[in-house]
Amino acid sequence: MRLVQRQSPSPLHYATAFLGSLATVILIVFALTGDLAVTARALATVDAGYLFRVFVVIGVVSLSGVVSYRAGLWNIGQEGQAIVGALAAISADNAAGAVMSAALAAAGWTLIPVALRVALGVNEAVTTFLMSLAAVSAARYFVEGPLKDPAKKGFIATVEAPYMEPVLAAVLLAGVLAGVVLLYRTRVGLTMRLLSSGEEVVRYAGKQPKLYIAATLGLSGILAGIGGAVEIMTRDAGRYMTLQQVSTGFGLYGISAAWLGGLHPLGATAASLYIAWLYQVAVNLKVAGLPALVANALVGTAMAWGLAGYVMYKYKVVWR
């Protein structure tokens, strides 16, 4: 058995892995639950406000991986990236001051990684999942100290981010959306494709590896920064960060939405508003009384599939 590259690859193998997840997922529900009324009720149970809330953010963060993944650079430090964006936006005073101070910090934290893999060559999937630790330790820095919020007595919490409206975060998503498609209508945005290819592709072509190495890690950090401060704004209440939960999980489902979503921009979208209902079924099993953990159990699955349906899509099995 042998895998062959595929002549003319088919976008119905991304649908394909889609059913095999949602299968999946509703098999994990039923042998969780052992009861079909409550797993029917699992999944059917939906909060339109908390659902697209929870879609705007693994949005946002699934077009930081689209960015990374598609130029093949392997930014999985996305979570601490989104960490560092919610600390960022905890200390501005307003929702635009907001999205841009999140920004600014991303980047600066996806510097070392950057410098690290132009300079030395460090490979960028290390040292972005170390940095992503070194956000949590970070973040708890920052919760006892600088941005604790000393009127929650008894309660080691930060202040109270500013507030962001759920229509301004779809109008962001939408911008950053935008604005990845029309990119890969550009040079730049294609020179980013090429990477994938390798350096001496890109440098053949007459382009600096190392500059559009720089840019895609750095736009990647950006957009999982801003994804991160849209998380903490959008929250109806406890727009603040504890030492308990300073780490939300939505870089790892941003990553899947990436992958599910055939590294796509609007497969991404897509992928993710699927992520979303995953994490509120995970939450309506929580209400049941089941633990916690069931969220990322189902999306791991669902990145499990993702990366299946990239290797059906790119790949067909030969049995000779």
Contents of the next structure:
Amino acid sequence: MRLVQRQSPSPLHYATAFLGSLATVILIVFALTGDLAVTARALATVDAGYLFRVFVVIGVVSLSGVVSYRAGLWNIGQEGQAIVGALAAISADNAAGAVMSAALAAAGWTLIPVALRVALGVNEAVTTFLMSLAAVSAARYFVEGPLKDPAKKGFIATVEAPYMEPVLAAVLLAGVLAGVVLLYRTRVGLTMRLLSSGEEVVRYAGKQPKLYIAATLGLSGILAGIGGAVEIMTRDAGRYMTLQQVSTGFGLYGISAAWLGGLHPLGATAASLYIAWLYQVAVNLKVAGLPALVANALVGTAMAWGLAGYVMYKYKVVWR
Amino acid sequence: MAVDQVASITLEALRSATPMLLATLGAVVGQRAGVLNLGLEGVVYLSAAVAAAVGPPWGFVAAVIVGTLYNLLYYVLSNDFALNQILLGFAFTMVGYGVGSQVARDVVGRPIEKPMVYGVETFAVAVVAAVAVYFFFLRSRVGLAIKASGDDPASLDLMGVDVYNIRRVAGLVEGVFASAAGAYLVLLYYGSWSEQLVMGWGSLAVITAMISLWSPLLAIAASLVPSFFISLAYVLQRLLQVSPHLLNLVPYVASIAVLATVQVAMRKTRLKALAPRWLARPYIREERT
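Since we've got the form predicted on its own here, give me the form predicted together with its partner chain too.
Everything in the complex follows now, all chains and molecules, and the chain you saw is the first one.
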């Protein structure tokens, strides 16, 4: 088997990846339930309002992925950044303030891997990944300590985050999407994407690569943080964090949508709808008695297909 | 701090250093081959889940088989098919969490009868393994080829060695070490299974491999870094009135800090030559120059 570079990239192969992912998901669900009728029910049951809410959140986080990966920077700490964003939202009074403080908090959280990368050259993939795991412990501290709601008797949870209408969140997503699309039409956005060709290229273009690395990773972190804030604020009920429910998994979902969408802002937003549906399927399975982390397995395979889509987009697979 | 507390931290650290060293050795072999496998976390998690589900003594064997096959799948996808190493590793970790929690859902919280282990003897075994890996790199052709695959795969290819095959061998070795670590965690260290228990070990091993400058002998010392801080957090919990969740942060923060220090030292000295130059870059045969 060989990979031969295509004369011109073929975006159509993201459709192949999408179909491959769909087939994989159907197979997995069937293997888990072992029953055609249950499988069909798990795949077809959809709560439109819920799906819409999840779609908006994944959409915002996926743009965080797009910004980072288009620049050839590997921020995979969206999960941790989203947790920090959600914590900031919990401590805010109103929705607008929550989004602002989530952006600030996530920027601060991302500053650590950014500083390590820019000043010391430490691989950002490793640090952001590890900081996602650290964020879970940090959030549990806040749940038990500073943000604990004394009024909730009998169980440990934070105070409630302000409510945000899902429609308003969709407007926010549209704004962020337009922002990223427009950004890529400016010189700054072009230089950000140029980073993927190597730091030298940016330097030869007369720009400071470190500045752009910091800005790109920072923006990526901010978007993930906003995603986390939107997630907790758009819930119908239970807009708080408990010790068990810190990590929501939306970091992974956003990254997967980014890759399945071909690392294009519009594609990623479209793919977010598919990932949101996968999440709905996982919720249906959870109702049927399967563990919650099955969602990770479903979306993880979708992400692998997204990565495969990128390879097929650039290369032709020759089987001999 | 009293002498017995220092002794208790040391003993604790040695006990938890065994799985850390095993997983680190796996990561060293993989990264020397040029593969930055963040899916190691998933391999450790999945093999631990399998070990818990099957139970001793066959759980160990089953865990190593399943974990190694899972790791090999990662290597085939990320090298033969050139899927992005970092992101695929992330996906493999998430799938590992999902499948692992499903595999072991019936044994959550159920105690597993574990043999009496002090930690010193298992650590000695792991040290022997580390020395073996050292000589494997130093003396064997395959070991040399693994190193070359991480430094200059194109030249290795020109020598007539199949780079993809060599990386598969590295993936096999890495898988065996990482899944042994996962099985050890459940069967000998914790003695029970819950969804949160073994999270983080694999990712810490990826970092310790970098801290050890990809040397199996230095890995012996480097594996003590997170283990020491994990144990320190454990002991401090008993002594201080600090939230256990904050103490859980200690190993992560400390490992990142040590990694940063090591990288600074590397950049200023000739040590930088030790880093595998093709780390995390896919080797695509048609594109060699």
